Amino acid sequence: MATMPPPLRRAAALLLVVLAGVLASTARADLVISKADRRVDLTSHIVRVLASLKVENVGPDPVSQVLLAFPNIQAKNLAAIRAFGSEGKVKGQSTVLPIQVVQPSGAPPELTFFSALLPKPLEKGKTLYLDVLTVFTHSLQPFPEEITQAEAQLVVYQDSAHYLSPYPVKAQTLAIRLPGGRVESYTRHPNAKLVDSELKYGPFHDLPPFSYLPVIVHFENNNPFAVAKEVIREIEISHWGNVQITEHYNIAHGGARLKGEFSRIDYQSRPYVRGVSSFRHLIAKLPPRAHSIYYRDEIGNISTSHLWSDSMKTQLEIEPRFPLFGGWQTTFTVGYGLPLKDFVFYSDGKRFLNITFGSPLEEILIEKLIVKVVLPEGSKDIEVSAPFPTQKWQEVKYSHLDIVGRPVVVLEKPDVIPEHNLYFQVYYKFNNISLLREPLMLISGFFLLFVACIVYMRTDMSISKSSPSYLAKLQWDEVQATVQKIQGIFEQCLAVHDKLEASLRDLSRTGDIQSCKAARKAADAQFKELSKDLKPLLTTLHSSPQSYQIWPKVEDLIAKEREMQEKLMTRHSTVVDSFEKKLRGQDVENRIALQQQKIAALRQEVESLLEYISEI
């Protein structure tokens, strides 16, 4: 026999304990179970048990439920239950049964029980065919539940190679399908038979109500086991033709944790060997004709995606950003839009949205499932048709050019499995006209701006030309008119200043003394001329009343330039003197030593005040 982690070994010894007790008490005698056959899927890390039971009634009177028995610990981790049947000889067509949870007089509280009812009675000597399809999750428990990178993943599963139920069986035998690869070990019966990946218990005759035999198989298992921590599913209609869809999830590894550090280098070399147990990539199912397809995560846009489609299906491969080891999660949201006419439909004066519930992505468990479906601003009397019970409430989000806010109907359903991926449909009164009110607003603003517009081109928003404040504008607008004119003149001087110390330069390499003189009468000249023109400027300055400020400045900038000017025209006297009277060079260096001083800086302090005048 396989070798039982302690909490699995305790459960089953408690559980034969209990159903040891309850075999009389709890025992229904109305109905047998001729030929039970049980299949489960080991294949996934959701596990999926279809057992296929004639049932016949032996009793006196008709019969109208069949109950299921199930474990405790089994049952909590039940999340999809569905019973099929049929009443004949043979088997025929099936129904869908409802199922509801009951409490059998006299059932011990370590067993949970479904009822199955029937459309109608099962007289007495009659065969029912019914076909119970369970799904259960976090059913697989990794053990150990610490491995290395290198290794693979192994998992226990327990479960009873008998049938549980309240009725005597006479028949019955267990297959259960394996992914493949290594079996560590598994329960040894007389008629247990491993054959490639399917392991078959029995056939068991005549047992007896809640009849249980413990079987354990701990197997090789490396199948992405994908859990969802929660996932928000935002569905938003647009009847201007579009269902976006938006989802954002948050998925684990939740097998066996890795233990260890983790090489890149060797994944990437071997990824099949150094990284069996993880998963890479998950597939999304999309519907057909689905657009405007994007995969990204708080970083930004994921390109590690493939996207397949044709008229049947559209194929999302969505490749995390790293792959997934056991512990390891990742955040990302998955959008995309959807045809309007395809999902949303009129009927009895009322439209209504039909699509799935559950996540598009194959194999994956969501343990918390939201789906909110924004309906257009102004839909009124909404209701809800969902397969199976769910939590419900509604909410109001605004989005842009929203007055009221749209109305969301809200859904939350914990432990989510593909099974749960049916249609459910969210009805609701809109009017058209109602489409027309975004169109309006907009038509009305661009309306009321070019309005806006129009009336502020028209009128005079011109201060009063009588006003104080507007006749001192004027008045500052013609003193900086003015103080510009006139630092034009003094630049004009300055530039003349240069030519005499141009003069200068070429007597001492030419020699020229008749040229030097020309060129100092010709800037005698041209000062007088400058003079003449400054002296309007300054008569208009000075009367205006604005001009207090940059007055001083001004006087302070006209004394110093003719003192320059003096300077400079003694200066250049001197040296044509000089020259004339052939004195030696150093002698005409010393006579000039002090004047050539006082010259630089009379021209520092002239540059200073003009750009002083210039800032202000």
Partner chain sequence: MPEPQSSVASSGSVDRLRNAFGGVLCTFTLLLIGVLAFSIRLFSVIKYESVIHEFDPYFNYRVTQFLSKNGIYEFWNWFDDRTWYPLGRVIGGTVYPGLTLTAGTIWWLLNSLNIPLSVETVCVFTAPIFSVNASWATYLLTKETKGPGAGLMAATILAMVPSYISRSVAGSYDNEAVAIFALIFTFYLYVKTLNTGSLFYATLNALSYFYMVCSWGGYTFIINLIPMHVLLCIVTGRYSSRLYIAYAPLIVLGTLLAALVPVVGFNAVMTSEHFASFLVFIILHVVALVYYIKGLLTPRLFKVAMTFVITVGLAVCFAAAAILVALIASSPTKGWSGRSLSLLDPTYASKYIPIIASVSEHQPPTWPSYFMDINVLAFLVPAGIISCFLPLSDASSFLVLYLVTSVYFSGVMVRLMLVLAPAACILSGIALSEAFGVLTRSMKFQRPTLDDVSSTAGDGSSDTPTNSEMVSKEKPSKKNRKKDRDSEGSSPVDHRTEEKLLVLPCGPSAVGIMLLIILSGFYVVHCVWAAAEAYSAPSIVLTSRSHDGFHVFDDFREAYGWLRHNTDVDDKVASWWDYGYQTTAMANKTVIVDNNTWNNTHIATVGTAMASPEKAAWEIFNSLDVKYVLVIFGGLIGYPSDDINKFLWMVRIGGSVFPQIKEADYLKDGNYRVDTHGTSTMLNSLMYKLCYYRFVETDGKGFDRVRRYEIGKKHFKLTHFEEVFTTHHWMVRIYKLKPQKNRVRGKLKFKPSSKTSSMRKTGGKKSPWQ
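Got the form predicted alone; could you also share the form predicted in complex with its partner chain?
The following holds one chain only.
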């Protein structure tokens, strides 16, 4: 290597410091690591290191904790650490060991120590198999930091070929899995060999505590370096049967920055050569039975996404609006609904939500994840149980006709990786009757609205009882009432007309002249009575100043009706006469035909006048 990139120089400096620290420190306890195999997975931008340790207690006293050491430069990128231990001659049932940060006395400050607490102390001479999984973020440094569209992305990874441990290590190996493709360079060493895409260091034997041998790999890694600057994940529980999840992403390509132009023609003609470092889609594994899935950003729907679903999962492939090259970023929102019964359960008088913490996107690093659990309005006694430490606080959210607002539990965690996709629980108490609050509110609201309408229509809202318009309105009401009465009388008149007609028909059928005459007499009497009734109404109407519009009509109506009465009477008498004279039917018809027509015309007019008046 002709030039040493800056990170390598830093590592070399660190090495010196560490070695100084080793000299200063005394041997820790009496543990010996008889075998350490480390596998480093560099295929994605999240670095996963699995160290399989065989720990022996050679000292006299039982040991209850195993110390794990990391240089600070690595520890600050450490996103997750997990240890599984099993005691015995052979690897058996392993248990998860609790891990905590410790600062042993005399330890060099350049190292961060974690201690895995054993469930029971390790007796003298006993062996413990310990698997430690550590996950690091931001550990692959792009070098060069800026590339053009056509170039592949090269990254640098640095680690120690020796397992850094406060204990002596008898035998150890290191295997680094690379994503394939070009390997620009790696630290040469007698026991190093590169086979296919796996780089092996070791075996090394009998190394003292705190041995450190820096190795550096410079290789091609074109996997999506999807880094979410911030993700807000809102989980809203509705006891009507839905858990609505809304995730807001702000995603960037965390790899080498693009410099120079972006040419679409190059990208389109050979996307895997000219644009190899970019990524254009992300895959989200949603829970099964997810529904109403949407994918959009602040300017609308993003139409490039695919969805597959089966009984085990729902897979959503989303493409951002444009392919993401190094340094480019974008924002979007993914939302979906889940059935309530899959995620909210009931036990011991409490309900609890049981759902995964992290984002459903695969191989994404979230620098800041905020999970908001919106509980239904009226939830009480809220408790959260998360599998790892998070910042917690509570908020109130107002939505959909809320009055007191919904309690929101907010959890915040930095550097979230897929390993954090564990279930967490939110316990709360909620009464089902509260569900009916909003429908009832709506119903009562509409009820009140209608009541208000009715009250408004029925009450007299005028301010001044003596204003001309008010008086005019009163008069108008009076006129209307009178007109209605007049109308009633005319209707009765018409009914009498019909009776006359009916009597005529009876006559033609039965020939009973007497009853017909009687009917006429009765009708005459009725007409007289009605006209008597009509008189006072007409005088009131005439005297009212508001009736000028209707008055001519009414007058017209009366005249027409009179005429019609007369016509009817004459026709009636004619028919009866002719019956008495025993004229032929044909002659009778001829005699009354003209009258008949006039009557029909008059009747139409009267009816239309009535109709018109009723419309007023």
